[in-house]
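To begin, one chain is listed below as structure tokens, in the form predicted on its own.
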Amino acid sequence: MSATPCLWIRNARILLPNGEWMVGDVQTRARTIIQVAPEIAAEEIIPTAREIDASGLTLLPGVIDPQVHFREPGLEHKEDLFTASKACARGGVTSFLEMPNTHPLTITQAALDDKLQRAAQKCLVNYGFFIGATPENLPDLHTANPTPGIKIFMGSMHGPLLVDDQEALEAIFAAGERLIAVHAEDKTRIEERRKIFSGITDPAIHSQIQDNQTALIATKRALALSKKYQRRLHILHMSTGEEAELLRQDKPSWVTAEVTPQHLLLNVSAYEKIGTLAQMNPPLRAPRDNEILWQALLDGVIDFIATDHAPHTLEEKAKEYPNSPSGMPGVETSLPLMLTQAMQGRCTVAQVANWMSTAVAKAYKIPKKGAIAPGFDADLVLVDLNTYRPVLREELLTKCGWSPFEGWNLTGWPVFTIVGGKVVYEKGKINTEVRGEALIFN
């Protein structure tokens, strides 16, 4: 049998659970942090521990990305669980929550079990999978386990996963206690506006077809159902200033919301530069929306950050709009993007760690994640905040091989990513022997 993995990380700038900083040491044994101190005495170090000199590096809780589309099973030409989890490791993402729009759809216990089995064999980081709501699978929504919650597509979807009928929505919200996460876009308005703008091939029209009102109508509808049934609601990838202002005025204690780095940092001007690579659902918005979303995040109206990593091949993206698919990758760049914003003074590094780890673990009730403290899981990332490097296509590990942020000069790139006490990423190299674990949701 192999020895129990142990790490001794020394001289790191450590983010403590109270948001303060300490230069010091961390010791891990098996999957757990066992000691955090300004200095761990030599006699306390486990003899078999691997030493990592973290001088000049910053130690943060591993990122928990609460919304990704990793395409397996059925769409592995775009991405698969192995390639996606390699990209996660490079980006400091130690856990992810994946969405149900794969082939077959994740709408039954059998489909959920299949994903869990695949992940156990392939995933270098920790994993959880949403169960998708359809108008017909109400029993599965109550019994499927383990899952972080129920995903409802209110728009931007075809087939069984589209749930926009009021009676079907009422039935899902009325029964059970499980968290409901919504993709909030109004299908009726999208269809009406597609007719108005039909024949236009400029991808920038995407943001007009699925406009701010399209998102606001659906978010209002989900919020009303949540309040009617006192049902735990999470609003995925909030994209508009109108939605943020709605929540600022009317946000029950059981409602949370997330925003993506692209909705904070990109806007409609990106279509001129990168064309359909800027196309996603919900679409990029105006600079004004960027500013309002940022303020809502800083004020706690928006609770945390997700990437909505949704890769497509460059060949698929090269199709003329509207035949080009919506979605962009994000797990490799999300942490450096946000840490770069922190270094520019837009927020603090501690806020970034909260938005990308601690607050996610709290919202989804994932035990022992999101903090650097004894008893917590040893899911950690050591980042370099002193060096800037550009996003380069040839360095990306996502199978799709591109990024909307190509060429952006970023700091905070991971140097070491640690999953369950094992080093999965180190200075540009991936340890493909490491395997994550299925997440627990209390």
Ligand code: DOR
The other form holds:
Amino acid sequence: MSATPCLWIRNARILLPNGEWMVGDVQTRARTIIQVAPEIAAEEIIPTAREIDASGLTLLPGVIDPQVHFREPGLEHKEDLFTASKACARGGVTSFLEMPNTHPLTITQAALDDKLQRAAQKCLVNYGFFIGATPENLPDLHTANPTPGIKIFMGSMHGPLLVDDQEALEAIFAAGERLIAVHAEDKTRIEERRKIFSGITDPAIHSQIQDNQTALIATKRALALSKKYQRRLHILHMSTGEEAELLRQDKPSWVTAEVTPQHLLLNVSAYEKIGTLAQMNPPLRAPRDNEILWQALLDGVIDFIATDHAPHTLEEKAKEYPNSPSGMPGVETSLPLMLTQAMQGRCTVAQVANWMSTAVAKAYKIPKKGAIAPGFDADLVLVDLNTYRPVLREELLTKCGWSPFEGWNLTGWPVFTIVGGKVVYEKGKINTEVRGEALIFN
Ligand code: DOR
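In place of the form predicted on its own, output the structure of the form predicted in complex with this ligand.
Time for the whole complex; same chain goes first.
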């Protein structure tokens, strides 16, 4: 039997739960943080504890990425739970919530159990899996366990996962209480506009086909259903200024929303530079949308950040639009992207930690995560805010092997990532022996 893992992290700049900073030490035992103090006396340190000199580094709660597509089972040529979780470890992501558009779809307890079993075997970070809604699986949506919630694709097409019919949507919102997360794009409008713009192969047309109205119509519809049934609603990857303004005016207390780093930092100008690598659903928008989304995030209208990590191979992405698939990877770059924004004065480091960890744990009711305090899980990331390094294709660990942010010079790269008290990433190296745990949703 291996000894209980214990860590003594010394001299870190620690983000405290009240948002203040303290230079000091953290001690962990097994999976738990047991002590946080300006200095822990040598006699209080568990003799077997591994000492990590964190001088000059910043200690944040591990990132919880609440929307990823990790492709296993069925699409492992793009990504699998092992490669995706290695990318998470490098990116400081210690927990993720994964989406149901795998093959088979995660629409039954059996499919959910299968994913949980696979993750227990090969996942280096903590995991949770959404159950996907179809027009037919209402009973499964009630009973599936454990799951962060029900995912509804209102417009984007993944076979039976599309739920667009009003009666079917009403039935899902009316029954039960668990969180409903929506991909809000209107199918009817997408289909109409595909016809209008058919034959155009410039990927920039993607943002015009699935335009701002396409997203707004569906978000309004989801919001109306949520209000009618007082049902817990989460709006995934909100992409437009119009949706942000709508929520600013009218956001019930039981509704949350997220935004991706790419919808904050990229816009339609990206098509010129990276072509179909910029294609995703919902699409990239105008600079004006970037600005409004940022302001909504700063003002708390948008609650937190997700990457929508959606890897496709370069070969698949090289197909001519519209045959090229939508989606881009994100778990490896999200934290340094956002911390770079913080260091450039757009927001604070404490806000980034809230949006990427604390607020996510709160919204999904994940116990003992999202803070550096005794009794919380030892899911931590030590980042270097003093050095800038570019995003390099050859360093990426995601199986798809590319990033829309290649060449971006970023700071805040993880130096150590710790999952359940074990170092899973250290200065460029992954410890493949570490395994995460299934997340709990209270
Ligand atoms: O661009 C996207 N790709 N958006 C989604 O919601 C799904 C994802 C995928 O699975 O490829």
